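Below, in structure tokens: the form predicted alone, a single chain.
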Amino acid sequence: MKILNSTDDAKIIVSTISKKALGMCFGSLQLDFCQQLSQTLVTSSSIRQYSELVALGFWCRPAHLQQLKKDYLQNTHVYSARGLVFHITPGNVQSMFAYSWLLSLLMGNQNIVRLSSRGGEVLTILLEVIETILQQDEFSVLKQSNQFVQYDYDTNLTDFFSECCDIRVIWGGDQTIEKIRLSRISAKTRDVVFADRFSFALIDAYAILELNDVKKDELKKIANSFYKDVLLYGQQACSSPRLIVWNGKDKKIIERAKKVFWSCVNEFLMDENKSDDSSFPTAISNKIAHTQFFAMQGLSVILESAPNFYRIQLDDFKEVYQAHHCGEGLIFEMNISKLDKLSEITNKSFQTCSYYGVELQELRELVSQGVVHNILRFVPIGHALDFDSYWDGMDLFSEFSVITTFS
């Protein structure tokens, strides 16, 4: 990683990269690099404790990338690299930038990745692994065409990179994105923006009670999966559920399902002796402060799953609640009597719905009919954090490439 102090430093980097030819989409060099990255992240005993890095390694395993290659390159279109991509990474989820960077890399682009100065242990380890692999002679071309930089907020540097790039990728909150967009890009440059998002879990009450009667082991798996979806990134990922929507026509049935579900979650927490960021003193203090705010709004607070989970019971959903959600295991809960009520909850900042016990075909029909909207992903509970090449409603392979058609 290079620390930049002036635009002269930035010019040297851009000049070095521009001398290198663009790669071919899913070229053997990029695939070999991803294979080594995957192997290191998945097999290293010192990295195994960092579940988000293991997840990244599993995502870029050869079998998965070959399937992506097959999906994207099987039609008559020809994909080619777009050029220089300038990535501005988030500070709250340290490894998330790697997914969009790897997708851009696979499409043969040159990349400048500005890393957050907030840093962190996970980011440090990931960067060390990446740079160690790039030091190998066989990856010298990738090393020169993929530069990782860091600089304090400097409008001149951001202006310069923005003027030079063919794609600008921005991860961050809405205010951060607005500030970065003050740095102009050319008419032919595109912005790929990952803004503030809000995600939720959709659970059918009857399905939970049925599991409790006949498949308690399956119920435990659901509790485990929910825990991972929420707390793997401290609930800071855009796809981490912050709300549970309970589906059921009978409120008494829903309340019974809640008791069963949360009892199972509590058993899982006790059996596994879970101690994560959500149970640290600073996280607890933060949740207490925010739950006090909600209590002052007349909302019911349930602390039976504390310190990992603090639950806020809602009668309806208001956008103001999103602004006062601190993450770290704070969970909103509300009930609906039928699935088309989802349209009354969601807004344009919603992203992922992780579901259990509802028919995917019914959800598909509601979306296709325009009854339910503003939801960009539907995935089973336990897969909310699985990064996909379709993200935030965008086809990222298409965003990171030039598509030539033939007829």
The other form holds:
Amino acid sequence: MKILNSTDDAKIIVSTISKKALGMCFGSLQLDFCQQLSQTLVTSSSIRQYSELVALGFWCRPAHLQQLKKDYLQNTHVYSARGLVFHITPGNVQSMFAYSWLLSLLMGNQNIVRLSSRGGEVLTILLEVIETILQQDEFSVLKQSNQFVQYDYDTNLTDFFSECCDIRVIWGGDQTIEKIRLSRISAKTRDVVFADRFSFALIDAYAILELNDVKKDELKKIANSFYKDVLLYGQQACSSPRLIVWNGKDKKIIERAKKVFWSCVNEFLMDENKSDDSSFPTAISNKIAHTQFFAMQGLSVILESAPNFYRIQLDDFKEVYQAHHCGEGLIFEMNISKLDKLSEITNKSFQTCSYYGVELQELRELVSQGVVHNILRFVPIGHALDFDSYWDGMDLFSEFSVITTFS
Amino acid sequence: MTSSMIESFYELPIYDVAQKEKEDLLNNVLNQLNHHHYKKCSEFHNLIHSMNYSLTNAHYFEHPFLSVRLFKMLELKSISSNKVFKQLNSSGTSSQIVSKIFLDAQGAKDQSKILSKILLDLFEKKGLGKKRLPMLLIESPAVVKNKMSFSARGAGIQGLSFLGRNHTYALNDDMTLNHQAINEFFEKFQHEPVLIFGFTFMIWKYFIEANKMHDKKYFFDQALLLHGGGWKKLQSMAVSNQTFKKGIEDALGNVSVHNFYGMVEQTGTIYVECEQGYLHAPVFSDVLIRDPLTLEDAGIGKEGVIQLFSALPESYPGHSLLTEDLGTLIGQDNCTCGRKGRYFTVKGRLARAENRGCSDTFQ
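Condition change, the form predicted alone to the form predicted in complex with its partner chain:
Entire complex below, previous chain first.
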């Protein structure tokens, strides 16, 4: 990682990269690199405690990438590298940049990755792993065509990289995106933006009660899956559920299902590690402030076994609530009597719906018939945080490449 | 409710009421304030209902508290808009969002009265008498120019100014030393008691360090230096309270240095550092430390989040606030400085408080 202080430093970075040729889509060099990265992240004992890094390692394992390669290369069109990709990465989920960077790398692009100056433990470890692998002779080409940089907020440097790049990747929030967009890109350059997103869980009340009657273990598994979806990144990831939509015709049934579900969730106590995390008291203080804000709006609040979950019941969904959601275990809850009522909740910033107890086919029909809009991703509960090359409604392999057609 | 409740505190000695007795007095007022704000402030009313808090006449340690951050998110007041006499704004440190505090005429009067009582008590204990002192402000005059809406710095200066006379600003508008003003002040008042006031970081950076660079010293015969605003910036420069005091001694001679802790959300009731280096709760207010994870009363000796009670806030619901600062309760009624009541230390703000947005930007 290089710390840049001036445009001259930035020019050196760009000229180093531009001396190298573009790679091949899913070229063996990149696949070899990913394999080593995967192996280190999955097997290293010192990394085991960072579940987000293990997840990244699992994602870039050879079997998965081979499958992706097969899917893409079977296409009649030919995908090839676009050129220089400038990535501006987020500070809230430290390992997130790696996914979009790896996708871009797999497509054969050259990359400049601007890392959050806020840094963090996970980021430091991940960078160390990446840079160690890139030190090997066989990866010297990749090392030169993939540059990790850090600089204090400086419009000049962002201007310069924006002018040079062929694709600019901006991880939000919305304000960051707006600010970065003030730096011009050329007519042929494409912006790939990951804006603020809001995600939710959709749970069928009857299905929960049924589990409670016959399959207690399964219920515990569902509760645990939800717990992990919420708290793995402190509920800060764009796909972390922040709302539970309860589906059920009868309000009493929903209330019973909630009771059963939450008593199960409460059995999973906060990780031992987490209480040592110095930012944890901040998280609680944050959560109190925001919960009291909602209480002051007259919304009813339920505090589950502190300090894990604070629940807030909504009758209707307003964007102001969305804006004041602080993560950290704050959960909105809403009831719907049937699935097409989802259309009254979602807006353009919605992303993932992690579901339990509802028919995927029914959801598919609601979307394809244009009844429900704005949900970009349905995954079974417990998989909210699994990264996919289709993200935020985009096919990232297409975004990071050019497509040539032959006819 | 009338202001007489607070006025009944006016005649009490600031630091001579033992904790138990003080709790009884405060309990009475804080319970009334709960009911008052419940009636007058719809947000407070909603909060009590939504969170299932009850307003029984319990001890105030059991009362609901408001996160101090709420004053940045909402305009909370228990008076109608036409009764607002003065609006105070905090200086947003880690974000641009500021707290907004609304005072009516009575509230503004009460807070300045109580502030002056606390400080005059200190003057007296220091043998400086009970009169206004020549006052050197380690500030530029620019900071108090906008009288309509005060920043915390502006409000702090204005709040304290009436304790002084011959107000002299030690800094120019560009934060450089105004040597001429300082020299004139020094020549005129070096042999009598003077009051020096400023914000901790500003004093260090623009006065102590700047004077050191110019090799300037001003040894006053008898001076009291009051400073507040937090240690965050100095901590990052590894300047401790001890180093700070030493720096001041080197530059100003035999000066008695007192830090104070307070916030715009509870203006008036400040917590002044005693001779032993501890912050003391005056009779108008109290402090409780809560475990940062469970929020239970952390008792004496254990670090936690600071909760502050004040009998003052009537025009806005700020009588029981959970701050975002960490501190430790040292004891009660037994500080060797002789002051009664609770005393504590402040460590600083919670790590990255209010900066963990859902979609944090990288800047």
